[in-house]
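Take a look at this one chain, the form predicted alone, written out in structure tokens.
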Amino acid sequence: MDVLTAMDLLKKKGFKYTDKRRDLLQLFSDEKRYLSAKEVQDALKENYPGLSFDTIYRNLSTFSELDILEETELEGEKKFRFTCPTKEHHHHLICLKCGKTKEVNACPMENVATDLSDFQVTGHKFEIYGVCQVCVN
């Protein structure tokens, strides 16, 4: 996902173009990592001092519903990042210090030994947490 594609999708879905939305999306494009609503608010407060946490969170939720952003929960807090451009099934390594991610092209569901015949699986999410090399050093 990129800013222009995201803004076009918002327009097609009936949302107004605003500089705040564009700048919020640009932040995710620049950061390339998971961000919390508080981190977004802190990053945008200089240009938008009156921007409320509720407004940010509402926009993040909308972006997530439209698959512009993907979300995860780290340390009890929802965090967001641009949806991966990769359309193939994959999972992520996530750095707990900086939020950077790395794609994992293997899927543990292929190795699930449990009999799932009495359960209809509709999806799954697999994330590996740790600390990236940059944050270790």
Contents of the next structure:
Number of protein chains: 2
Amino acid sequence: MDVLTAMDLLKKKGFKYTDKRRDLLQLFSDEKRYLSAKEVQDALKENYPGLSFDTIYRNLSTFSELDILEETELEGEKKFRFTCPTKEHHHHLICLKCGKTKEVNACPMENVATDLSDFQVTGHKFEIYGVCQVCVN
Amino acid sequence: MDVLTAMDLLKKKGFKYTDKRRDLLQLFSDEKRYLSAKEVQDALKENYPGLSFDTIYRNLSTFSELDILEETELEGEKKFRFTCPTKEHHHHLICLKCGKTKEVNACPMENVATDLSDFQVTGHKFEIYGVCQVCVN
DNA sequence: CCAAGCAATAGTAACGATTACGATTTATAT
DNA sequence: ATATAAATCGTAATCGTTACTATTGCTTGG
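Okay, that's the form predicted alone, but what's the structure of the form predicted in complex with a further copy of the same chain?
Expanding to the full complex; the earlier chain stays at the top.
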């Protein structure tokens, strides 16, 4: 997934091509880490001083539905990152300070011994939290 | 962990013995599932019609710090449950409708092959989500 | 190239969950 | 009983997110 592919996908789905969307995606493509809506607003405020939360959240949630962005929730805040190029299902080690991630390839669902049949399983979450080298100082 | 042990622990730490705290803990002891602050208020409103959110949240967070309650966050809401009697570290399969849980004994941290040394790891979360037999209907 | 049609956006209000505050009540030790 | 400090109530403030209305701007067909 890259910015152009994502914009093409949007177009194909009937969404319009706007500079804001391109720049929003470019931001995620450049940063490759989890960002909050607030951080997006800060990062883009030079070019788009009046960028509203409505626009930010609506686009983030659109992108997320199209699997252009991955979404999680850390400390009560929604966070988004550009979808990893890795094809296989994987999880993340996440820096709670800056949102930087590292891929963790093992998925715990593969060797869960517990009987899950008395629940209709709909999903799972495995995240390792920490502080990256840059943020630890 | 049971209600009396928990109340003794509170007392030992210098917290006061109140009926509200006892009843709050009794609720969690009876329910054995994840509850939101709102659900706590609803459950106790018969005996304590004016129970304020200040009281609820303050006590929940106190209990959580003392490991009397376990805390997680589901769909943007804080949820609390009575700490499991199981001594060993474990994770949960959780019903997203009612908060009912089932213990999952395997911990994915034990066989993570990924090198974690470039982060200072502070914690992890592994939760399986679903709908229980009762709620599926 | 222009204009119609509709999606996208700005500005702002509304919302739900959580936290905070001042006044009052209550548990506890003396 | 009384003093002291914690606990609570009632309510306001805060934070993140969502929703609304008027306006703007992308797209497409003539």
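Predicted model only: the values in this text are computed from it and were never measured. Positions refer to the first chain, counted from 1. Here the rigid core means the biggest group of C-alpha atoms that line up within 1.5 Å when the two forms are laid on top of each other.
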Threshold 2 Å Cα movement between the two forms for Gly123, core superposed: yes
